[in-house]
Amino acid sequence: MERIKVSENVSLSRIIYGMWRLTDDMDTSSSHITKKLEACLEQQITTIDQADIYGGYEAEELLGVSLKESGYRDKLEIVTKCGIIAPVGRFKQSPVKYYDTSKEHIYQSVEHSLKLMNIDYIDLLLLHRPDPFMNPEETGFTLDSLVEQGKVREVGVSNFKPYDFSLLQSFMHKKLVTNQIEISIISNDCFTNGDLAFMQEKRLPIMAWSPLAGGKLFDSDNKFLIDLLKEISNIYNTTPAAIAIAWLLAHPANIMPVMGTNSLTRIRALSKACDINLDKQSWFRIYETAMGHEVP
């Protein structure tokens, strides 16, 4: 498994296992979660993606029980996010969903995450969404402080536009090391709207959430695309899903797909996409079919 170095201190597995659907599984026992971690580790997938809000603020704790019982913490890089307040779980009394990137809230969120996941530090902390009410000086100082205190090794963002990224970075000493945004064959605006180019200019890798478009990629509405993915998958003796991920891996921007599934069978097959060297012509055939027209 290829590794992507996001800083001098932290490298991530090219494929990342995402736990945003963890509480949707019928079996949320620690033993079953441990089997998922083991299925990842067997493929050298060592990076686990979490967020405080996942599972109504319950997913981190479920992972934490597994980490404590399995002793796998030292084999993994833990990514988690903060900044969203939703009226569920420990915030069920909130009258409205909103974002909070204040010093107090970020500190509280990190302490909660450390405690719930039974860990001493977070490998990579991301701000979950750009906050229109953010005080960048306060937020930047807070993120710098968390790294200096050793509670967080590196920091980044999620769903930020280039101008949001630049604003926050301008108030920080530490470098933001990544941005996690939605990228898939059918969510492909980032290839032309500047989001990806900005990260490449900064020499920073990017994380892709929902790389299979939450399953919508294989809806009947995408018949021509599905047929093409099947055609190409037959050439490579693999699956359409693996081709969809290989399409992201083929791009020179060092995209790290965050794969979310509760199926042990599918987890065990996540690394298959890494064995596919998709040629440029196939890449553009998929891209043009997804757009519904040829490139200009």
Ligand SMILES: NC(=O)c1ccc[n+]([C@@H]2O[C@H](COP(=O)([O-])OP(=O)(O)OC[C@H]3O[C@@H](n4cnc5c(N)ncnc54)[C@H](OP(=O)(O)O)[C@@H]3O)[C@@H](O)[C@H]2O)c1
Contents of the next structure:
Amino acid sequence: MERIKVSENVSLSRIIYGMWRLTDDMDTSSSHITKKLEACLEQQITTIDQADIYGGYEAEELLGVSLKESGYRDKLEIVTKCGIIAPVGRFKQSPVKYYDTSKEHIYQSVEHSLKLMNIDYIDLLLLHRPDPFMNPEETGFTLDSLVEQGKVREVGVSNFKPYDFSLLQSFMHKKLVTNQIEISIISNDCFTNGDLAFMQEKRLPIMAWSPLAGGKLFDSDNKFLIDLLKEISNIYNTTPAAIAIAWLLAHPANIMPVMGTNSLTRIRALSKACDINLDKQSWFRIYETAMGHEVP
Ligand SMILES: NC(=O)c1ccc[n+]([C@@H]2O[C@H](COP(=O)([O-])OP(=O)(O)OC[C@H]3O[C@@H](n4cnc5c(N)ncnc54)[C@H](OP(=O)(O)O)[C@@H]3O)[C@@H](O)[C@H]2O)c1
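Compare with the form predicted on its own: the form predicted in complex with this ligand:
Let's see the whole complex now, leading with the same chain.
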């Protein structure tokens, strides 16, 4: 498994396993979560993507029990996020869903994440969403100080546009190391709207959430695309899902897909896409089929 160096200190596995859907699984026992971690580790997938809000603020705790029992923390990089307050779980009294990127909230959220996951530090902390009410000076200072305190090794953002990224970065000493955004064959605006270009200009890798469009890629209304993925997967002797991920890996922007299946069988096959070197013509055939027209 290739590794992507996001900083001098931290590298991530090229394919990342995300735990947004952890509590959708029928089995949320720590032994089952440990099996998922083992299935990842067998393929050298060492990076786990979490967020305080996942599972109604409960997914980090479920992972934490597994980390404690398995002792796998030192084999993994833990990414987590903060900044969204939704009226569920520990915030169920909140009268409204909102974003909070204040110093107080970020500190509290990080303390919760550390405690719930039974870990001493977070490898990479991301602000989950751009906050329309953000005070960039306060938020930037807070992220810098969390790194200085050793609670967080690196910081980044998620769902930020280039202007949000630049604004926050302009108030910080530490470099933001990545942006996690939605990218898949059918969520492909970032290839031309400047989101990827901005990160490439900054020489920064990007994390892709829902790289299979949350499974929608395989819905029957995408028949032309599915047929094409099947055709190409036959040539490469692999699966349509592996081709969909290989399509992201083939792009020069160092995209790190964050995959979210709950199936142990599918987790065990996550790294298959890394063996595929998708050719440029196939890349464009897939892109044009997804757009429904040729490039001009
Ligand atoms: N930063 C953000 O705002 C943000 C937002 C959303 C997600 N994320 C991150 O991205 C991660 C991945 O998101 P995601 O779960 O939507 O990603 P995904 O890998 O695109 O979708 C996984 C979903 O697709 C289904 N699926 C259908 N066919 C599949 C196949 N052949 N192979 C694999 N899965 C298949 C899975 O079902 P089964 O479980 O039955 O296999 C699962 O429900 C999350 O866990 C989270 O860490 C971040």
